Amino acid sequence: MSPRDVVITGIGLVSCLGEGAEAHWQAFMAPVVPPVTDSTRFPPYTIHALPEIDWGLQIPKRGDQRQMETWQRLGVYAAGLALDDSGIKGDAGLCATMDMIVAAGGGERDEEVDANILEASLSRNDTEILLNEKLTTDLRPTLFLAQLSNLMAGNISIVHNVTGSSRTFMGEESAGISAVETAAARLRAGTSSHVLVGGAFQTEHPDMLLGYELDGHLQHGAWEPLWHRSAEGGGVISGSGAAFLVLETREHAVARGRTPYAIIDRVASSRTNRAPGALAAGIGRLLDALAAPGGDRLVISGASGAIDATAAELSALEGSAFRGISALIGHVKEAEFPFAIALAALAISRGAALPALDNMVETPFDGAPDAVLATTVGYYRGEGAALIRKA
């Protein structure tokens, strides 16, 4: 035990399952399989859509809500839940000294402008002049600001008054991994005392789905079990969601009387060459680097469903009791890794393992877990893992 142990004191989650740590714990402890999904809005693709959310509960000002796109509102809302859960929200001193590390992609494109450009290009050959015309006449100036990745962190600062240092990582699942890895390293080094870290992804927009489909990663048709997606398409069924964590040094949490959910013992990451057979070995090396407990090992997996990457992870996790959380919430990209860590911390703090979500491949875990692995393997590149243990 060390004063600089990295402890989790706040959890904020939003997904198709609802909002808050308790709602997600209940949903995973009594899973509905197959889950509720939407296959009608973006055919032939299926998504895990958000439920109705009263944004005003965490973003009181309508003006703040209006100037954010949904992916930003998701992040700000989940960050507020985590701050509430940790007891930091509203404490001016703690918020002013709190550092923030966010994983975020870009914003949404203006579909109407894209369509106008494509239509005009059918009758014109001066492409460069056409693009300049459209950029100066069709696009509203504020759209560019709405696309900036660091706007999520900026809005968290504005709404929740978190005004310490701020960093934003881009790079899909790897961004979420790097955000947590960096936050933990800063706490262990004494550079930070408390950090807000997390990410958000909004899939309910055609251009967000396009990013997956350009390289053939999206599952076509109805929902299928996470570990068995090979019938049609690329295997990814995406979801809208956000996950934020409040991390502190143990001494900081103790000084303000907070009981942690769990400790982030170690975090490891890599970018394995995705040549045939290499990824499973690379994931195995990650788990070895964490010195993860052997025997009955519980793993909360953020597997995306992407055919090759998920098959490699399934091979690497053989012999463990693993749970593929994307089966219920969908693949939430930048938020995937903090989401897996949050559920691992809840399992430890509640003294119970999540039940199997797929009885064909996921095996039971008996007893109360003292240590849980959280993994995320990028659908295209990047992989990471964290060892979460009892505080």
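Positions refer to the first chain, counted from 1. Between two forms, the rigid core is the largest collection of C-alphas that superpose within 1.5 Å. Bear in mind the structure is a predicted one, so any value in this text is a computation, not a measurement. First, how it differs from the form predicted in complex with its partner chain.
Taking the rigid core as fixed, one finds a CA shift for residue 318 smaller than 2 Å between these two forms. Core-superposed comparison between these two forms: the CA of residue 129 exceeds or equals a 2 Å shift.
The rigid-core alignment places the CA of residue 120 2 Å or more apart between these two forms.
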Second form
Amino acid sequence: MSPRDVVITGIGLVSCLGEGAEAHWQAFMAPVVPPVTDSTRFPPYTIHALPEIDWGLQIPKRGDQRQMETWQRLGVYAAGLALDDSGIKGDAGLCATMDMIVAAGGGERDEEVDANILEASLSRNDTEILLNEKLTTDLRPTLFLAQLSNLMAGNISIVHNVTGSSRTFMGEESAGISAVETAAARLRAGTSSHVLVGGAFQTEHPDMLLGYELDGHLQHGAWEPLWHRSAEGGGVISGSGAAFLVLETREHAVARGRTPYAIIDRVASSRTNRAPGALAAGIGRLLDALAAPGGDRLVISGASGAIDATAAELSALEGSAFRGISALIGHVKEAEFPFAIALAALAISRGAALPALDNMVETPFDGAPDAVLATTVGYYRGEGAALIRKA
Amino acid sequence: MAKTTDHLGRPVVAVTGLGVVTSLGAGMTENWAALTAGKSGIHPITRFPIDHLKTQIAGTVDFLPSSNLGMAALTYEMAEMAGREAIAQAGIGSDFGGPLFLAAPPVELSWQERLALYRQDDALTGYGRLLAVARKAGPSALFEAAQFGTVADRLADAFGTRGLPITTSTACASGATAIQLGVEAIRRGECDRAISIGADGSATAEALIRFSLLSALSTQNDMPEKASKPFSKDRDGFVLAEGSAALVFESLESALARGARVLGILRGCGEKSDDFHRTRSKPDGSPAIAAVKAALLDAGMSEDEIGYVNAHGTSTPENDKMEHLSLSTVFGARIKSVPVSSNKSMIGHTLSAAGAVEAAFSLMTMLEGVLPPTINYDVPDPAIDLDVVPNVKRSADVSAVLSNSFGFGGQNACLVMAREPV
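Provide the structure of the form predicted in complex with its partner chain, given the form predicted on its own shown above.
Following is the full complex, with the preceding chain placed first.
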């Protein structure tokens, strides 16, 4: 036990399962399989859509809400939940010294403007001039800010007054992995005392689906169990979701009288060559690097469902009691790693393992876990894992 | 023997390699000669038609094979060129052996790519058709261009960097953030060396229009080389530009041990975010002031030791006014005698790359003993009483530099660099 241990004192989650740590714990303890999904809005793709959210609960000013599209609102909302949960929300002193690392992709493009340009381009030879014509007149000036990657963090600063420092990392799942790894390293080194870290992904926009489908990663058709999707398409069923964590040093949490959910003992990351056969061994090395205690272990996996990566992870996790959380929430990309860590921390603080979500491959875990692994293997690149322990 | 730990007992971070690409050219030699000659890299846009555009000038990098191949390709090529130059100068071979921190613009499919996809089918409309084409075609080369992790991944392969590379975006402060990440990794003892690269090849028509709609860009199209005029009374916006810079950082101990030439010391980094507005700074300048002070504190230096400020100096009415306010608050009356110049007067605003490009030029300023000028300083703004090194370079013996970077989203990041270890 060290005063610089990295403890988790706040969790903010949003997914198709609802919002908040408690709602997610309940949903994972009594899983509905197959989960409720939406296969009608973006056929042939199935998605895990956002629940109804009263944005005003975390973003009180209508003006602030209007400056954002759903992706940024979702991140700002989940960040607010985490701040509330940690008791930091509204504490001007703590917010002004709080550091922030956000894992972000990009925001939503204007679907209608894009569609009009695409269609008009068919009857024009001067498409570049068409672009200038349309974009100068049809783009909303503020949309640019709603699309900018670092403006999720910018809006968190504005709405929740988190103003210590603000860093945004990009790069799909890896951004979320590096965000947590960097935040934990800064806490251990004493360069931060408390950090807000997390990310959001909003899949309910065709451009976000296109990002996957240009490489054939999306599952086509109805939901199928996460670990064996191979019938049609590339295996990923995406979801809209967000996960933010409040991390602080043990001494900082103790000084303000907070009881942590758990500690982040170690974080490891890698960039394994994805040549056939190499990934399972790479994931194995990553888990070894965490020096997790032996015996039965519980793993909260952020596996994406992508055929090759998920098969490799399945093979690397053999012998562990693992839970593929994207089965219920969908693949939430930048938010995947913080999401997996949040559920691992909940399992520790509640003294119970999540039940198996897929009885074909997920095995029972009895008793209260003292240590839980959280993994995220990128659907295309990058891997990360964390060892979460009892505080 | 130099002390290899700093005032807080952390490893001193030395710079042993620099590389740069801007509209002024490729490589530090060419860039430094042009920059100190007061040459502008701003020119009429030829990459795409300028019909209907209010701003028709930019500092695009037009001389590379990827210049017309889209944002991802050009950003990569410039990052690789700058990275290779820096690694070669540092005398490190093809296996870099430390982590990579990249500042790069957010990526998305280019319009050319979207239009080409759309023409491949005639069923459905809008995104429905794009998705149908993607579904039928299977894995496409376009995929990589629209993944945020691609550029860093390719650089990691090219240079043999270690671990998962980090790509950061803090808008126009990104380059400084990438540097801060590298410095922190060495200070924590995670590595002996790191490479930080800022690269931005995102000057597309849509990017230009987006900034234009926010009224951020200069519209002084008639004399492109005169449009970027930081601290001048008639400044009317920044000039969009492209470029890249790379810095190789090493613990001073490791650099000395292998006999590397130390080009300078990255003494301190400071950051502070602003919750006032998405594009405007808090009127009292407190976040920028706090960032400057944090960088000095981190460096263990007082403002009296700073001999030159490499300003963010974008040439927007708002930035230059606020930067003057922050500097005069931190430096007091002394600010009038501290030279403050803006590289952007010549190279424009290289956005995600700016913090890295300007840090590289700051180190050159100390090494060469020459202050690059602020060009186009013909009509001084009486409200901004600074020694901007007007129009002509100046010889000066500078031992410590402050470099500022401020960005949309309340981003403020400052760096303090010194010529010598303490």
